[in-house]
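The chain below stands alone and is given in structure tokens; this is the form predicted on its own.
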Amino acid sequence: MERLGLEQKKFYQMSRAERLEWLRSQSALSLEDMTAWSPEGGLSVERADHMIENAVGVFALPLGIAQNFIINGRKVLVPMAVEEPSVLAGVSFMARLAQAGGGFRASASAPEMIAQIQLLDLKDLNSARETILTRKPELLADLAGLHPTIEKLGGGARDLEVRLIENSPIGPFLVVHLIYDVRDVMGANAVNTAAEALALPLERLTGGRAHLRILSNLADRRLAKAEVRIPTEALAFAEYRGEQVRDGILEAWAFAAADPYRAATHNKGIMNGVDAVVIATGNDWRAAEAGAHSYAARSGRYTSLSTWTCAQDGSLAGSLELPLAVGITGGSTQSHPTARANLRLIGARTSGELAGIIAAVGLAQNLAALRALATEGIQRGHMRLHARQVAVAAGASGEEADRLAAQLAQEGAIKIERAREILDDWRKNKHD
């Protein structure tokens, strides 16, 4: 078989050392930037004993490139740490087809956050509520220079909003919500740093206790928004039309946005795209889940994040909108040398847009999980590489690995005991 040049070899088929090769030759990183994705280079021991407390090692994900992906009109490689099959190859494929749209549309709301502070053992909320609006101003003077940094970008204080609490257990309270624009980092320690410098003088100036003062991951000041449009004619496949195909996957997703059960797992699938970035930037994917959740919830009753139409010209339209609290600069982006290398390949100069960007590979992800369930099985592809996996941990490796992944698919039988079966045949044939 004749051997393909560089350049002729799609990334999959590529060695690792090819890639890395092919990813300097494409973007701004070094070969020396990429020790960062190699156990020498990454995140070292000591580095993770300053980083969280009883530190005893370091946990690795598989990270890959996910290819194909046109942003704003912007080429992006996007890396992804995730230990689940099908994920890269499906958001690469979708990536791939959203090109004959013209890629994907991908913005965000100003970079605010929600401090909350609890105020309780008030004599009259609803006056207490009026003081707190009318003195607003002098509040917000209150926090000036409290984050030089942040305010030298044009970042700070916002906005004041009092919120009444009337059916808890313990009775009605209020709530204070600080508005506070974060600029390019995550910004939790910076909103709680200014609730808690915000609790004292609201004490004084109503006479109540501030209790908890913590920023809330219902982040839903800080939006990111992704939409894609996909010509019917891009969406036929074997002996599926594209139309038919169009269709499948406007009735998968109104079955998530009809019903909570099929939600969760809709919504989980937008997630194997978002926090695989998001953890691979060294942000909070905890907050990011929180967030997105929590607002797939706004209306009172649980849905899907995303909504899927078709568009006057027969197109698949698709969009979707969910809160990124994500940093480019500050926290675990500095301090973890693989999640630096990881946002110089992305190259967003924002965290504005570093979170449109997750946003699309969510929505990617979504739209191969729709496909793939409105047409052949979600389990065809998934199982496939899956049964690398199986192979790897029956004790398989290299070639062997993939000739024995190859058995269990064409068998159907993806089962280690079966594995094992197999690889134990092969060696001990092997042997006579």
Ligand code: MEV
Given for the second form:
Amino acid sequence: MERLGLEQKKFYQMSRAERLEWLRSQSALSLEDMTAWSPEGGLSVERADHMIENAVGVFALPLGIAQNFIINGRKVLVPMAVEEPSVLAGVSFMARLAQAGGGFRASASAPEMIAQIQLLDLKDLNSARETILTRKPELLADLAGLHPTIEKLGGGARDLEVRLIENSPIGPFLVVHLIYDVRDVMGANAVNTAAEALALPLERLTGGRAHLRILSNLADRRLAKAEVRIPTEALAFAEYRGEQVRDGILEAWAFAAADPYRAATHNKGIMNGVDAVVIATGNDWRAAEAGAHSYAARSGRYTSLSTWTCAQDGSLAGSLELPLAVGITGGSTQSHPTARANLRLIGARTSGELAGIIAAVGLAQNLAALRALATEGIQRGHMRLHARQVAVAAGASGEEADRLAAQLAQEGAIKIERAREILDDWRKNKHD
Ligand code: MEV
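For comparison with the form predicted on its own, please write out the form predicted together with (R)-mevalonate.
Next comes the full complex, this chain leading.
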């Protein structure tokens, strides 16, 4: 069989060593940086022991690199940590389809976090609210100097809002929202410290009792957005016409838009992509999950995080907006060697740029699921990929693995013994 050079091979057809070599040629990473992707170079047990309590070891996940992403005109190689098969293949394929429409456009609002201070035991809620709003400039000014690094980069306390919680099991009370721009860090520590620092001045000012002082994961001031347009021709495959695939995707989206049972699964598919990048970059995926799902329910009814429509020119237009509190510096983005290497690979210059990239990955992942569900169903693709894994496990590589996988899928017997048998046959015939 003719051997392909690196430039002619698809990333998935390469051996791991070839993938590393190719990534070295395509990114700022050296082969030494990439040792962070092996157990020896990744998170050490010693470092883990400094990160959490009661540490006994580290827990590994597969890490893959999603291909074909063009985001705001820039080619981005996206590291994804995920245990689920098909996620990387699906997202990379959709990113390739998106290239036909110029790739993804992504953006993010200012990295403003919200911290909540619960004010109890107030005699007069309305006058306490007025007092806080009148004294807002001093209260905010008091927070100056709290986080010099963030402030030097242009971040810091931005605003105070006061909300009246009328219906609660303990009766009405006030909540003060501190809006704090955390620049390029995830910001949980920074904003929690700021909330705690504001508690005493609020108590003195209002005569109330500052109870909880903690950030809100419904980070709806820190939104990331991604958009994509796919020409219908690019959607056609096998016996499916482009218009048919587009309309099938619109019907699938309508289901998620209208029904919370479907929306939960639809959004889970989006989070397959989002979480995988959030984890790979050392960010807090529970925060991303909490933010996404609470944002999906912001109207009072849980619904789809993405929107799919038919554009005027007939192409499929998709968009995704969700809160994303992710950083490119600080915390485990720096202390975890693999996260550090992954962030270098992505090359985002700000936390907002990273958030936009993550939103683009979520949108592509959503499209992969909808396209499969609206056409041949999800299992056929899974089976094709499973067949390829079995082919590789049987000892095939490159084009041989593709051919073997196709034969296994066609025979409907995706078993390692059968894969070895076919492979032995081929190799024997070649030498006869
Ligand atoms: C599986 O991990 C994700 C999907 O269920 C998403 C969806 O149904 O949209 C395929």
